[in-house]
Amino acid sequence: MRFPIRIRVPASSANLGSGFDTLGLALSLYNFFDVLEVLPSGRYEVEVIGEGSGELETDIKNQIVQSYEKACGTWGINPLGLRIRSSNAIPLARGLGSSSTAIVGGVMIANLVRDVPLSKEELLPMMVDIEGHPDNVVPCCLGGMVVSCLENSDLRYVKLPRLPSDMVAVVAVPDFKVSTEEARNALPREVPLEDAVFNISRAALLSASWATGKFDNLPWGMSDRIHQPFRSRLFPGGEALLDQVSRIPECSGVAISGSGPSIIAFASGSGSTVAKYMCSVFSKHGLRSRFFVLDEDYQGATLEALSRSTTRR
């Protein structure tokens, strides 16, 4: 392994309304994983800076390390010990794929130990196996808007064209956490046929419109009956945001980001009107919030060499 190296991994917003467990978009908000030093086998030191500092594990229990060891074990590689610096800008447990960045980063680090490294596309099955579903890790790894399907271990995906250059993603992040388990448990076990047809038609419209540049269809395409009516009740202001933000003239579609509680909306121009309104709704429901105005990330996870001066403690 050559070190020090840096892996930059983008945030991701899954579902986008109708595309439950299928659609995902990479965003220009990043976690950076710097592999600074090789240590004796079995020894790990993880320094966490930014989001998750004082909360995330700093040893072998860290998800980056666990993903790294899982990949090494699957490939029959003896894992080297590592000193890693994790500089995180992606909020935890807010529906922006922070855990997926650790999986993508850990597998990419393991790939550096291989005699013959694999391409990012070849690493995807490993990443999806660790995560359990593809909607976050695939765009997190590859960038862009991706439609993914998984059956057992068979993965199929299509990366769609870019967003228009004048369209941004506005993400409002409340000071409130919703666990993935809690969000899953909120969903009904059965879906009425009418609701299933509603979502199939909207997901198909969203994907086709994105692929052909008909972005005026996004408000329709992002409509959902399968998960958002239930998850929006898990955090204050959720139902109001989905209802009211969509009425803003500058808004081109709104949805819960991933399993929530963050809300993502598309807007043309600066996105400031949409961002301020979203935060004001959270405020009316007693929650502090912050917002990010983000571009689509089309590169996905990247790798670069660092100067040796960065290894200093």
Given for the second form:
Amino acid sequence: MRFPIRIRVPASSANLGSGFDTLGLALSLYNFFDVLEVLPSGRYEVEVIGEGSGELETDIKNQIVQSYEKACGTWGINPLGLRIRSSNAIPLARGLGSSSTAIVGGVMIANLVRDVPLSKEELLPMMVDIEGHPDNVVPCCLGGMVVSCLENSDLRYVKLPRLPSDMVAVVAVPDFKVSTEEARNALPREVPLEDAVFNISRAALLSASWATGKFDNLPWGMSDRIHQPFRSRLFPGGEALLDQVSRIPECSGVAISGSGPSIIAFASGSGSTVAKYMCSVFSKHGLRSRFFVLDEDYQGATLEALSRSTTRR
Ligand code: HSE
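For comparison with the form predicted alone, please write out the form predicted together with ligand HSE.
The next block holds the full complex; its first chain is the one shown before.
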């Protein structure tokens, strides 16, 4: 393995409304994991800069390291100790796939220790196995909007064509955290048949429309009855946002991003009207928020060499 190296991993927005645990979109907001030097086996030093600084683990308990060790263990490779710098722009526990970046990054680092490295596609089953569901890690690794289907450990996926360049994804991120566990626990165990049909038809419409460029179908395709009605109550303003943002003329579809509480909306043009509106609704419900106007990331996780001068402590 040649160090130092940098892995750039994008944020992702899972579900997109109707496609619960199935659809996910990579976004142009990134965490950077720099692997700076090899340390004695079993020793890990992780410096966290930006999002998660002072919060994320900095030793063997860090999720990048855990994923790295899990992959090495599965492949029967002795893991090298590492010094890693994690420079994070993706907010934690907001439904933007921050933990998926750590999993994708950790497995990609482990791949560098292999005698014969695997392709990103070949690494996906390991990443999905660690995460438990595919809709964040697959777009995070491959980029783009991806339809994923998991049966036990068997994974099928299709990466869809690009979002048109005149459309942006506006993401409003409130100053409020919801854990994926809490958001999953809020869901009923059973779904009425008519709600299942509602979601199947919308998820199919969304995927087919994205694949064929019929983006005017997004508002329909992103509607959902199986998770958002329950999750939008977990944070102030959730129900109001889903209801009101969809009525702004510039908005082409709105959903809770992943398990929330961020909200993602598609818009044509600059997205500023939608962004300001979303933050004003959070504000009316007593929450500070910030927004990102993002493009689709179509590259997924990337690996590049770094110059030696970047390794200083
Ligand atoms: N599909 C997952 C969920 C994404 O909605 O619970 C969150 O990681």
